[in-house]
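Form predicted alone, single chain, as structure tokens, below.
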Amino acid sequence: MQELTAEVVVVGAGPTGLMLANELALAGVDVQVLERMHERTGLSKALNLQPRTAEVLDLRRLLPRAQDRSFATVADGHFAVIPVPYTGWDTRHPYQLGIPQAEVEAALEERLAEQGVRVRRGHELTNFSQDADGVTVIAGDLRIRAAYLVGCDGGRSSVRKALNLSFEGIEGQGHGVAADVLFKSTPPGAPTQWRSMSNMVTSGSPGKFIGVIPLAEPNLYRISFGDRLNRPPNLRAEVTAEEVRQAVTERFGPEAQIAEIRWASRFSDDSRLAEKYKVGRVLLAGDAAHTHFPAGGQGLNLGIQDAMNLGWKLAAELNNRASAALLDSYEEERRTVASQVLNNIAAQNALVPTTPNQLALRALFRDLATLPEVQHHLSGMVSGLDIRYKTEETHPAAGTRLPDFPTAQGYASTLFHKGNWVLLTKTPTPSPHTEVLVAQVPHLPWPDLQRILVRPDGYIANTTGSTKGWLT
């Protein structure tokens, strides 16, 4: 048995775990990443980064790596497959970035290696125990003593199960399938570029859907299909080639010829949320804490933003700079966001018509979704741009994301590359804390303010500049 020590053990090397490990390493935290798979699968899985996730990655100079690996820029999002543009939001990234999950993982793991951290693959968590001082983790032939353990190990999380946490929510009625399909030639009527969500999903009968997204390789498509009213007896049953062929024929006709089915996976329309995100020295993030039907393309993005929120708080705790309540605020903030996402997923599911009345409701909602105010509201939800964390201040800026506005030093996002706090001020102001970088600017996005204290994750802590309640 190999004995190791670390400050944090991260279980799971998906986007959430890798983002968290990067954030911890940036702060000088000794982190070990355990992954049961011996190598990355290379499977595309999730396909998008939402605008807020692009902003989050930009705060850490990670966005260019993702852009280099992307295959599409999509001008809008969607709510219940009704396109909603991102116009009206003050963002430099008013789009979805089309990028396979495997490429997101590659970009994050590349940066992690540059920070001197390698993923320990082929090490499946088998046991852990915690006490007042830390956590002992067993994974194969490894025994690691750490201060904290974070489960980023997906919807079937072994960490969550070991904590005996309930994972309650809405049990759906249907299922879906996602498959990457290579055709012998472009299917009749199929799009060749992904630029909008318009007409990407069709429905031939109540409850059924078929979605088509062209991927980077010629004639390679993501085919998503399913039935929201019926599910197979075994949701873990392997997707058959015949199922995929039937969906392709229904969407494109018998002329469409499949050359290869590269990957196929079945998923449910359940929505679940862990009762807690933190139990002692063990925490959860990403799908380990919440799962849902992939409506609106929010899942991977929710996990990356969990990791960003947790990373700087956990680092501050380990570096003895955090207030007593800082780490606990991770659950308060991110569980609230996940609950809101599950609610908007449920609303989207309700707009899938299975009766004449629901068909009429969807038609009415589609009309409403053409109104700028409604589009703004819906796009804010699915993109993450509307997140506002609870603060004691009533000013509209408090708790919201900082727009990436130009300053004399460059765009504001460049001030956060080292994971530090930033005090933006119009007048000369001393730093209130050694962790706070002061940047004098000629103007702020809110003209009535003289200064704003911004957290390492780009959210506004307050308009006074005080670190009380945040840092010691």
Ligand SMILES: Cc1cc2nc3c(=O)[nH]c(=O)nc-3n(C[C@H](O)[C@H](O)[C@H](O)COP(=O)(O)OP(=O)(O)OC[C@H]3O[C@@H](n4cnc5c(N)ncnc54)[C@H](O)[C@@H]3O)c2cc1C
Second form
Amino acid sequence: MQELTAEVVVVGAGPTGLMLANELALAGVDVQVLERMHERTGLSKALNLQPRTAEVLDLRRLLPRAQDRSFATVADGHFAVIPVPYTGWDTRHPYQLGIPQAEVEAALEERLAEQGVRVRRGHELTNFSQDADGVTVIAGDLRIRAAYLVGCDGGRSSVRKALNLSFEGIEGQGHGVAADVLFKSTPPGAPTQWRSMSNMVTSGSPGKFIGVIPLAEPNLYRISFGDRLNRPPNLRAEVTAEEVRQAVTERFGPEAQIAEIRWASRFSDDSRLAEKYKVGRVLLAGDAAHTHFPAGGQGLNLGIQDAMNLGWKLAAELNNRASAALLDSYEEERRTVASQVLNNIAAQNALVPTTPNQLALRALFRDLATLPEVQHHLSGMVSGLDIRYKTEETHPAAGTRLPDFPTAQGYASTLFHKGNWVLLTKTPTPSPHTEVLVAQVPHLPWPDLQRILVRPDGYIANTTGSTKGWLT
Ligand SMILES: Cc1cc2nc3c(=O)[nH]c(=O)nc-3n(C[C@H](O)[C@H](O)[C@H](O)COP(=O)(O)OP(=O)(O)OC[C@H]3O[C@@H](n4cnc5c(N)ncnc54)[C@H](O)[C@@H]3O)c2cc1C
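Having seen the form predicted alone, I'd like the form predicted together with the named molecule now, please.
Everything in the complex follows now, all chains and molecules, and the chain you saw is the first one.
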């Protein structure tokens, strides 16, 4: 048995685990990442980064890498496949970046390697136990003693199951299939570039849907189809070529010629949320903590933002800099956000019509969604731009994200590259804490404020500048 020590063991090298490991490594934490797969499959469930995720990656200089690997910039998001532009949000990234999940993972793993951390592939977590001082993690012939364990091991998380946490929510009735299909030539009427969510999804009969997204390679498309009313007896049954062919014919007619089905996978429309995100020294993040139907393109984005919320808090705890409740605030903040996402997914599911009455309701909702206020509300929800964490203060800035803005030193986002806190102040002010970088600026996005203290994840802690209640 090989014995190792670490401060944190991250289980799972999906987007959540890789983002978390990057955050921990940036803060100087000794982190080990275990991944059961010997190599990345190169396959992608998710295809997008939402505006808030783009901002979060920008805070760490990771966005250009993602942009380099992206294949589309999509002007709008969607709510129940009703396009909702991001206009009205004060963001430098009012778009979805079309990028395969595998490329997000590759970019994050590349940065992690630059920080000196290698993912231990072919290492499946098989057992763990915890005591007052730490966690003992077993992965085959490897035993690691660490202070914390974080399960980023996906929807079927063995970490969550071992903790005996309930994973409740809404039991769906239907299912979907995602398939990457190469056609012999462009199917009739198919878009050749992904620029908007308009007309991306159509519906044949009640409860059914077929979506088409052109990918990077010519004639390669993500075909998503399903039935919200019927589910096959075995959701893990392999997707047959005939199923895909039928959906393609329904969407494009018999002229569409499939050259190859690169990958196909079935998914459910269940929604589930873990009862807790932290039990002693073991935490959950990403799909291990919440799973749902991929409506609106939110799951991967939620996971990356979980990681961004947890990383600096865990690092502060390990460095003895965290106030008593800081680490617990991870669950309070992120479980609340996940619960809101699950609600918006349920609302989107309700807008897939299965009766004439619902058809009328959807038509009405589609009209309402052309109103700028409604678009703003919906796009804020699916993009993550509307997140506001609870604080003691009532000022509208408190708890919200800092919109990126130009300062004399460059954009404000550049001040966060090292994962530090930032005090933005209009008047000369000493740093309230060794972890806080002070930047004097002539203007703030809220003209009535003199200063704002911003957390390492880009959310406004307070408008006083005090680290009390956050750091010791
Ligand atoms: C069809 C489909 C389309 C989707 N489209 C979108 C989209 O467009 N936008 C979006 O934001 N989201 C989308 N999602 C959701 C998104 O794919 C997930 O939310 C995302 O993969 C979650 O990332 P994660 O890192 O938390 O988990 P995962 O990606 O599941 O990664 C978990 C990792 O842990 C590893 N692992 C598991 N168990 C162990 C163990 N015991 N030991 C070691 N390693 C282990 C796994 O091998 C895996 O690499 C989609 C999902 C589906 C099904």
